[in-house]
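First, one chain by itself: the form predicted alone, in structure tokens.
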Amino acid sequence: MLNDPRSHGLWERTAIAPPSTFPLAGQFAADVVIVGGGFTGLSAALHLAEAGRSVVVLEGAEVGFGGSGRNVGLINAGMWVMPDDLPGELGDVYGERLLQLLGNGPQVVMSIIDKHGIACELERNGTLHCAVGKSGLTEITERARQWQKRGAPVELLDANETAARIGTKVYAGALLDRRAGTLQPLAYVRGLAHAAVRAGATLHTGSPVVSCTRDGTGWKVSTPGGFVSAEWVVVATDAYSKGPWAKVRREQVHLPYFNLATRPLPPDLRSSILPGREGVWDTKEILSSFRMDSAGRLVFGSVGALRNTGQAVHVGWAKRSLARLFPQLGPVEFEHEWYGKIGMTDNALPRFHRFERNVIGFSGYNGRGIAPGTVFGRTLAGHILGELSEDDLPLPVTDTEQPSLRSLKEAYYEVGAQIAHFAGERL
């Protein structure tokens, strides 16, 4: 995307063409400005322009370039926070509140595309969070205790029936979700624009946002090109956030996250490896993710930045880390490799932030994007239409706070997950 062969990778290749779309040029009004073509900002879009509202979207670059067409593509339910650690950081109404939102996430994903009939490589068939070693079965079996007494349909597997689900034996046990799924982000992004503007929704690519100062009673966006005046901004731009609201990636520390595609394998291997297509992560601290395409390209990812001596660094332990989980795959090549910046918030939560009156957004998402930024965008036009008053959201207000040291968290990121690259799966 942008000439860039490493921001969307495998994703850019297979993905649904975007709508049809121009920069902004002139004055418009409507009743909403959405900032942002993400999974937030495109959600908002078209439960607004279904419900009658006038809706303008600015991207400032293309359909799904910031996170939302760059990631995994695992449709999860919740958020990293254990679900019995939230009352505690949210308080009790916010926490369990937020749970059973985010818990009821993929459903909500999963309708959409049905609805809107989104090709999109949906699958079903839940995920894996996989236990590396003692500590991380304790982690898993805790994890699953904590969601089953709030009755998720979630199954703590052993090591045996794992490595049937995975065709590997390096795991200890999974915890399987079946709650979510996967599926192709770029395309689902690029499939909620087209039903946003099927449902009346405008959207303006290749438009960043400049400023955005009041006008009257409502405000004034404006872009190089023209401006819209509205009485509603929504700000959906997250990690990737410019201009007027900088502040909102300030808040974050970028972590990278990069992927790797195989060619597609042949039957025999497909058969064997992820046979039920669940996506799958684990334990680590520096944790690995992989999931098959449709195709039956399997995608492997991890933290760091395929740039620098970062590409070599990574793509040469991705290789040794799948001839330990895989060794039936044989010497492996990458047919594309691509990454991008996952926000991280201090306590790994969203937020939602009142800029100003009616200027409102959710960030944060902490490498939880998919279902979060849909149901995000649904509450924030249930909030425009009156449905729901502030107080009735899943989360409290704050105001954006900047992290102590995020510039050398943010490189020290980068730089140790090279070292750990470098030095891992090579005894």
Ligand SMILES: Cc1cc2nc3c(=O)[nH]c(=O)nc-3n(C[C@H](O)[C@H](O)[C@H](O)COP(=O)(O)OP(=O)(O)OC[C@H]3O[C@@H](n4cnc5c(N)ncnc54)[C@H](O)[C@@H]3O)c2cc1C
Second form
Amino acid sequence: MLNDPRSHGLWERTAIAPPSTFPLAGQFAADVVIVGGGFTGLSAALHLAEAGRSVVVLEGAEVGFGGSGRNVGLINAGMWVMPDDLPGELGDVYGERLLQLLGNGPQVVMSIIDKHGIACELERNGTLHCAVGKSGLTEITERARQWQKRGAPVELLDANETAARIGTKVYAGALLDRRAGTLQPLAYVRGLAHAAVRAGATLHTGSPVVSCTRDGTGWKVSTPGGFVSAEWVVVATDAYSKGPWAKVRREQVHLPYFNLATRPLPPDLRSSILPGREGVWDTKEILSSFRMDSAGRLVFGSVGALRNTGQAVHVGWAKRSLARLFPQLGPVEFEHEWYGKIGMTDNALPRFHRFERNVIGFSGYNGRGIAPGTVFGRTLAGHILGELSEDDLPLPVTDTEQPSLRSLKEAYYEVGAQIAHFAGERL
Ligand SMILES: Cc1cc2nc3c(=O)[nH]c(=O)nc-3n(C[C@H](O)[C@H](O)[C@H](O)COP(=O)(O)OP(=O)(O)OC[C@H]3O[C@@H](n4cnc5c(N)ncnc54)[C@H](O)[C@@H]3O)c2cc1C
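Can you give me the structure for the form predicted together with the named molecule, which would complement the form predicted alone we have just seen?
Every chain and every other molecule in the complex is listed next, the one we just looked at coming first.
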């Protein structure tokens, strides 16, 4: 994307084409302006357009340019935070509401994909959160207990059952979450864009919003090519935020995360590695993730940025790790490599902001944005349509707060991941 093979890698090669778009030129009016063409913005656009509202989406670069087009593609249910800790963080009402909403998030994503016939390599076979050592096993056992008491279809697998599903014996067990799955993220977000446009939304790419000023009772949202006047503005710019909502970016600590994809594996290897095609990640602090794409490429990722010395260090580490995980692979070469930045918040939970009257947005998904972005986009639409009051939202309104030592923490993540991967030989 934008001629950078390390921005969207494999996903750019295999995604469906986006709708044909052009930059905003001139002066327009709409009910709602949405800033940002990722899962959040396009889900909001789709649901508002389906309800008959006039919607203009302004995307600074291209559809899926941010996290939505770069991620691993794990459609997770819930957040990193342990289910029982959410009510403690947010209070009982918001805590249980968020759990319920995000627990059903993958189902919402899958039903949108079905309804709109989005070709995005959807796999509905669940995810495996794999335990590294005793402490990892304790963590997933507790996580399973907390979800099971809420009736969620999660299952604890022992080491042998895990080995049979993944094709490696390195894990002490795994949490199988049958609600979850995987998809091709850039294809999904482009599919959302097609669906929103078909429903009547107008989408302009190459249209960075540079200002948002009062205009009577509404807002005038300007790009270098023109402006749109609207009653409501949805800010869906998250970790890639620029322009008037740069404070959304400043509220987050960015964690770099990379992915590498092998060539399509031959059939015998495909039947020995992840034959059930679940998405996988592990309990390590510097975690690893892997999954198959529909052509049988193994997509392997971890924390780190593929730039400067990081590129060689992380690729070397990934080769050593795969050799240990799956010796049957033999020497591995990667066909694609790419990375992006994950927006982390200080309590690992997303935020809902009302920046001004009728200027609202969710952000800070902490690496869990496919289902939450889709669900929160729908929630924003419901709020604008008057179906959900502010008290009915899944998160309370909060101010943007800059975390202390943000730049230092970001440098620590990038350099720390390099040191860990340089020294580390294995998972
Ligand atoms: C490497 C990586 C791996 C991840 N893995 C997973 C995963 O496996 N599962 C999961 O659920 N989540 C994952 N995530 C997180 C997930 O991708 C994000 O949470 C999600 O994409 C956020 O969606 P969004 O629509 O809110 O924002 P984004 O997709 O980031 O979109 C924001 C858009 O706003 C645009 N923009 C910014 N400023 C302006 C402006 N001034 N004017 C106009 N447009 C603007 C940007 O160009 C961008 O396209 C991962 C993220 C990364 C980076």
